[in-house]
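Taking the form predicted alone, here's one chain by itself in structure tokens.
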Amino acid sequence: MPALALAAAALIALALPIPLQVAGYSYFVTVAFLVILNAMLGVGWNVIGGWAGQFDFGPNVFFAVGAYVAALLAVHLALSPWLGLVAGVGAAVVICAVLTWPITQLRGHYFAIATVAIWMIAQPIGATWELINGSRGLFLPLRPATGPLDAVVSLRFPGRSKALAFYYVILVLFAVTLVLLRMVDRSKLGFYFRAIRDDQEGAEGIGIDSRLYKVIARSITAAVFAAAGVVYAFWALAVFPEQVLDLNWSTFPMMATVVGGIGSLWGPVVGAVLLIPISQLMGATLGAGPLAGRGIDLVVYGVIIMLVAALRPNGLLSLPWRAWGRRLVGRRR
């Protein structure tokens, strides 16, 4: 059943945007892009929040680091965004390790407050630092691609093909992230992370350096957020501090992880597939027209999250999906 579900999900992810694009519904392709982007961020946040058990409220700082590094390299050195992605991920990992090591002695809500403080410090830096143009932001140079290969290398896709092309770019990165983090989940690192989460004193008693592995866990999260930030920067063709340091880049992945099933690899994916379309559609319907400015879309969205959290506190993956699948297969037979 898991193999069949995975194959069906992969087929839907690959094929669904094509008829939408052909029919001219580019908005829904963009929503699908945001779903995969937030699912990728949720999977990355799950490493520090779900596996290591350290609630991190400031991973959007590394989303901004990836976006800014790639944008600076593209603007000043005309480097490919793929080289910018490697540089952005490397910079985010180094900065994360330097910032995280001093706060690894903190636990629980103290660690969470420290991550919020890092985000608060990053905001005025992003708004005033002249190297990154401060609040004026960075605009990526726009030039037409000479062919399909150049479009992929430079991440510059013409006209209506942009939404569909970026969807497949983020889908490939998301698949790579899933494969790599599944390897981490099954490796010694994954067991060390869970040991620290379940009993830090006991883990230290058997020789696990909790400070070191907290830094490693958060650095993995930073790498995923930085890679997603690079793709977002070239999709938006601009990087502003209030844009890439927006708190939603932290809260949406966290909510998706908790709603889907914190600590499981696929929980953030399930949560993102549910929450992000609801958020976008509520904003486009209840947040527009005569109801604009009343916040009804946020109220409905909040009620949905509260119902899911109240009825399934362990996440949607705790539902008996396998039993339902067996019943369905048995009935068909």
Partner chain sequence: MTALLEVDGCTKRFGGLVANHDVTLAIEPGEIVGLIGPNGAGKTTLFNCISGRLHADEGRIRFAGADITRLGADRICHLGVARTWQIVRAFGRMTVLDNVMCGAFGRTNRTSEARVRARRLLDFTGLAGHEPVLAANLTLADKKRLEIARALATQPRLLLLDEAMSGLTPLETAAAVDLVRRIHAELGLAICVVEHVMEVVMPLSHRVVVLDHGEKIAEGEPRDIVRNELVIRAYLGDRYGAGR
Contents of the next structure:
Amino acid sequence: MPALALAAAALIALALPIPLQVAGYSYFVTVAFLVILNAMLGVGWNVIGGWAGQFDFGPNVFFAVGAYVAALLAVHLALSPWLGLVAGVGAAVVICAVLTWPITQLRGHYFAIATVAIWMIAQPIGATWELINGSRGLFLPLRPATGPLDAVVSLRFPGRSKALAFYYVILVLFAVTLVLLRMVDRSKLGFYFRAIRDDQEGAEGIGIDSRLYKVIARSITAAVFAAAGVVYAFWALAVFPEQVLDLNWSTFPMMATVVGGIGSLWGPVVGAVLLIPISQLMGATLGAGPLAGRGIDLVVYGVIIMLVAALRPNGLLSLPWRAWGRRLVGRRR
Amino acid sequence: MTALLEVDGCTKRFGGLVANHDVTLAIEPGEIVGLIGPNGAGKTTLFNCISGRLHADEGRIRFAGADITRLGADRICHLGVARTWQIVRAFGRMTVLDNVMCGAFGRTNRTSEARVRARRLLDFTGLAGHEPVLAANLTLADKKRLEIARALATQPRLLLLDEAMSGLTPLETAAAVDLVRRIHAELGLAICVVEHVMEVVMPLSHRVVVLDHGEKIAEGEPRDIVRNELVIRAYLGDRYGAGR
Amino acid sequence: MTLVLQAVVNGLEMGLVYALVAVGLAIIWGLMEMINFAHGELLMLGMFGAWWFSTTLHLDPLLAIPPVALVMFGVGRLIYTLLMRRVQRGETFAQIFATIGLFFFLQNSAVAAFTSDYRFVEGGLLSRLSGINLHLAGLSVGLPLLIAGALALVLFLALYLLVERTEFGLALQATSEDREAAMLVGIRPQRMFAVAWGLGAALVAVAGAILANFFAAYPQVGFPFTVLAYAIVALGGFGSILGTLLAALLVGVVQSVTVVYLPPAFKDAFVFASYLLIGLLRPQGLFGKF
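Mind pulling up the form predicted together with the partner chain next to the form predicted alone we just looked at?
All chains and molecules follow, beginning with the one already shown.
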């Protein structure tokens, strides 16, 4: 992405929610929070899906791991969410590596169904495990922050400032994720992931341990999902199994990635920025009023998705943006 | 002097089909060995067993003294065996430079170093100038060149070339032969070439091994091999051999 | 012990119906290697079809099978020609994306048309036979499910013969093996894909019409069946129609035996646990060709 566009995007991301907040539209700030959350999940999923080319339908399991680990530590040990973030990410990476290693001997669709299998097994465990309170869910302890510093350390923000504060929290995490993933993309790991995607046997022939690097790729995805899960838990103030294991945590990032353009670092961001507001807008307009509850908004949403897929199966980044940009600049001169 | 590669009684079956039967051969350091035989003779299967893509059912394969019979392809590559493929396996959606860098990363973790090495090999193999091209958009001859460059980037001691010249025009073939000669002369690698075109293998190889129906039927210097009756029969059929 | 045996018998009966649910996917996904996230929504349409047929026309829901099959064959073809044919040009992931859109569209169109209420098919032959059990060696076999299973089996075998024994089936398999080679011998791949989608949609909708006799129809009913169908096809092995049948029976048995010992929430978890176990022992599925 050209530096100019990147700077503009960063500026918009930083400044946009402030007028919304001031004008009292904190609902839209929450939408912005969801956009960044899903963009973050999208770039995370892109590592296993877009770079390493493996069908992963169950990354939401690690979203749940992150949410639960941080929530448990907060409930039982009164630990700060930031320490919970470290622990949640660490736990997700370890669990992901242990679970993914055996299934990497499966290829293609068989691997994909194995990731679904892990999710399907996680659901009843989440619903019945007493340690995490089963389907009754875990509630984070409520206590007002003692000051601005405590608010940041314990992620407790009073009243109307909550939406804005959490927006910046997720924005910071997202920025860190982007920087780290950009480093991964340009390192040996990034090269090896794409080599495995393009030709697994060819990759093994030049010394790449495909199973090991698939595990690493999926663990990176798991780490990103877990980090997002931790923030989500403290934002929602409660963790329910059916909520954190919801299929949408897997499909939305996947959809954002495909809409934007799979494999490129920025594809999922473009996709999330488009998809989430559209779905929220649909919900707020068509989903309200006399037709509320009849799913009209989601019918239209489905049609939009199908149209994008049929017209641009390789994502919106596959459009000739660069040429358009050049033409635009040329005209101005 | 102990051989670089020793294949000792290698047998490989696919169900009822015996692709390799009791094949024994050795490759010395710095040697060019031609592996020839009619289609379906088991040449590629033998390559696959040596490079770890398949595992031999019986027999032992040693490389530089280490038993590699049951090692995976990636481990064998790290020990110093690199290969190319009969049907090219270039990483199509990556650039030419990135393809070769993937090979170079086998010996270094640093991106800058991998890039320097990859550029050097692209120069060596005559692909300089194609760096930003996607591998999928190369011609067949350039794809095969790219595979050689990528294999060389892993810094092998033995290079296995599986029909690196098939499907090329005479001009391209000559260039490929020249490349193999230069790899041998300038990098000092041992090379094993699989080819079923005799005219290519004979002038190139120091020694030739002939496979037919999965078995080794002859081995020797090229000028002896072209006169070997079993070889002639394998290539031209029994009638020719019997009618002599 | 009798309890377990009884569970096995029930599971086999259910497995026959699952086979019909999964075989449509075995064609679209297993044979033609296209992903359909909205498979269960086609089943849901079949259920609503049978419900609508029996409540408005006051005919037995089983009689809805031929019209449902016919209409859904057309719907399947339409999905291919309007949507998937274009999506096929892109990455495989685009197919997931497109069919998620289809999933939203079909499910919520059903909400719009029928609301999210549960709809029960009443007065049909199978519901009048409910409670009638055949007794055999101390085990009881529910008659309605037995009839449904037999019906599913007949349809399944017809499809098996169609794919394995007819020229059309051969053309279908050739297209799945090598699209370009198929074109060389005069097969038009896009037509094959369209027919495969038609067949797949018709079969799963018929399964839905049968299931409507036992389960309530509602817009969200499909997704669990989608997940289960994917497990069955992968378990049976890609491209193996008969493998799908055996895997479906296995899944039915695993589900009903699990419920004997554990809360019902675990029944699908055990299906997937067996998938993982079998997958790790036999990575190409039970009867896969590769």
